[in-house]
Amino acid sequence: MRVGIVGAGSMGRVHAAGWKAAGAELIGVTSQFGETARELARVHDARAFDDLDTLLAEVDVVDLCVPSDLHHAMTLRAAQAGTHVICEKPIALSLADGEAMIEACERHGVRLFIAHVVRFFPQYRLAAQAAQAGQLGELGVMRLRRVSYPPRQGAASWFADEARSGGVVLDLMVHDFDYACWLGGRVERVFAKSVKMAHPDAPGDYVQATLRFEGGAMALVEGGWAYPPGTFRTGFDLAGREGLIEWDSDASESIQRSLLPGEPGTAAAVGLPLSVLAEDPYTTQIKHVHAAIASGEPFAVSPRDALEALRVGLATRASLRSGRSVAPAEVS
């Protein structure tokens, strides 16, 4: 399988290492920051590329690690091209732009998978296999943390361009929208509100959404920028009628917060959590894609999965802006 990745910046290194170990050829990389991708190649014995559509001509598959507003033109470019495509969460920035990708790489007849690695987790999908077996009994509540530190490059960041990124809702709390679908089902109302709303001025931003799903179960997610550098904490409770897990990153010794090297003695761009098991979750991720790819067997996270994300991300973001419950389905 011949790999191209797209992006060189935190998770295109993360990407690469997780093909490299997957057995997959990494033929080479393209990025707007042309000796960024120099590097990555020389690092991967692979080749840098000018443009897109260059490397597109000589690998069967596409990981795209770029802005999120770029994930639907170059989704495009790629189904056309016949290429696989690998893309960084969320699926695009509006529902019109996912549907579309979609679309397209089932006309072209490739395959589509949206990164949302918070499935690989370990904790995460052993506390999900447990609810979904019935261990909890009938589920009601969960609540989900996902707070890190704003981007350092400030205003100068894509992170912190809401039209490119979508903001700490679309770039950091979709994983946890996910993951809430995952195990709750379709989401039937959201109501949030913002540390932004209140303070438009505010350095960074604190996001709470709750979330009623149709089933009867509620979801209180919790997002942010708000830490000092350095600093990312996630967790969940996840409560049902016979039992209830809960997990927090501060308390667990199977987890570390670490960052991908920056300047000596500072922290990195973005925050970014790793696992210390010999096997970090976004090598777990990559190898289930390159084998699901090999076999034809369907992907653990499916572009529907992820358009369903971007549609409770988008009633979120609603709320927000009117100061009211939003229902999904009333997003467009």
Second form
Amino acid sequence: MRVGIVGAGSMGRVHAAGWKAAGAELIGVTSQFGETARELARVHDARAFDDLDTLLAEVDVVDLCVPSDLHHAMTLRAAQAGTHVICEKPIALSLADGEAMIEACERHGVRLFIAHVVRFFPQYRLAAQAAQAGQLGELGVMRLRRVSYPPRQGAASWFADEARSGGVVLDLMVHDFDYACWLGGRVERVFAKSVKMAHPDAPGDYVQATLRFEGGAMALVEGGWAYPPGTFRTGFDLAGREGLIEWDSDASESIQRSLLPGEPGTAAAVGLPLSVLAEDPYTTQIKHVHAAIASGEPFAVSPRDALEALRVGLATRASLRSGRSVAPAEVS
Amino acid sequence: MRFGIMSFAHLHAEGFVGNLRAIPGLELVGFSDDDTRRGEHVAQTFGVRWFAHHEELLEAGVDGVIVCSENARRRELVALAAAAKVHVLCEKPIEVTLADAEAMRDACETHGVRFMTAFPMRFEPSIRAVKGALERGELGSLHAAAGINHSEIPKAHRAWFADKALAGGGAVMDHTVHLTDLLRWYTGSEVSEVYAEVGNPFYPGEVDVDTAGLVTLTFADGFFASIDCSWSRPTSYPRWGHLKMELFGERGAVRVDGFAQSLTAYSRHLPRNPSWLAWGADPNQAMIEEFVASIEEAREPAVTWRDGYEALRVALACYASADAGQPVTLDR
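Got the form predicted on its own; any chance of the form predicted in complex with the partner chain too?
The complete assembly is shown below, putting the previous chain first.
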């Protein structure tokens, strides 16, 4: 399987390693910042491409690790070129764009996978398995939290540009919206509150969304870039009629360091909530995608799932704007 | 100083016996309870004199009482105590309707007695330390909070907690008031809007009150906070539950857990195995000492009727919001 990566930022680098581990043939990398593409290509003995279309002509699968506002246009180009598409979450920044991506891939007979990687984190996977096996009984209240620090470079980062990333709601919380929908089903209504960053480098962007599912369960999804650099905490609490699962990233740190201060600014530009694992979940995800494409088996996360997570995210944003509860079904 | 406990309907009364006896110079005259079985049982177990009628306790001559009846019977007992010129420390929520709560205030004012609301978490050292940190500006201006006051269903200990007529509601009535009070205290601001998802996912068919709630409070100064008040801990949990919160401000975040100071004990001789055994200070002790001091010094107690009333108001607004499916505004 010949793979090309678009975007050589933190996710492009992580995915490239995943493809190598999966045994795929990493053909090349392209990036709007040519130097980062050349560097990533060099690391993996691949080629740097100057433009997307040249890369598409030489690969079976393209992996889009680019700002979210580019997902739609690039997916359409890749589908047209007959290339399978792996695309970072969120699927797109609007439902119409997401629908168009799904439709284009179907029309051109290529596969589309949206990288909702949280489903491949072993603790999330284990908890979901327990819930789906009925060990918790019917779910009543879920709590899902994902609070990190502002992506570095402040305002210069595309993450901080809501028009490009969708902000905390669509970039970060969409992970937990997907997970919540995976376990809870369809969301009936959403109510959300947020606080905006006082200035680009200060912690402060923080959102809470309360979800009510059609089946009666409820969830509190908490997301933010609200910590000082280096702190990234995730956690969940799944309470059902017959059981409960608690998990907190602080409580399961397998290594705790107490060292003299080293290099300043050692926090990664964009935080990843990684435990010390035999295999990082990004690699688990890429291996799954690799195997599913090779075998023709369905993906563990369908593009429709990704669209539902986006829909909940858009309902969250609509609630933030209106100050009212919003039905995702009514979001356009 | 002579003290009494009016009703042992509330489980906390059992702990208050030891708290009262630990205060030098304070005499625990007895307790009143119109439930004969409970009265005899408590008298025997704790060695406290039982009065079958509340009037008899008051006639025995007491300076102060702790009212530990069912929520919906507090007005009646507070009125009796006030008429006998006895100061009142009242369990929370102070009543089940605002009219009842107002009548209690009127009775105390008419007869010139003090009324303190029993919010013990205000006296918990970690909770107090955070108050100090906030006052020193360590977090900068305060933006948001996520509060959790989970527990198991209390009906195993006292059935009336899950009886709508006596408790006025379920988990929301029981558990939103503590964190509401702490957040009012921390911010010095009042709640202006309430949104709540309320349901009974945990004991459907067994109880007719709510067992789960996700509440969002917005304060007059823009600060917002969620409160998870659910009875979502299974009866196998190592403790009844917990109260904790994370506060987000312009300088980062602070997490506080009011019950973190505990041992994990594994023993087949303990009612829960494992058990979290508290080793920190009992906040009820400091709360009752404050009440006693307020009587001796003829001043307002640190927690007032108003504090109990505002918290009750929020709890009632939760039900109104849940009925409407939209936020409700609290007029000032």
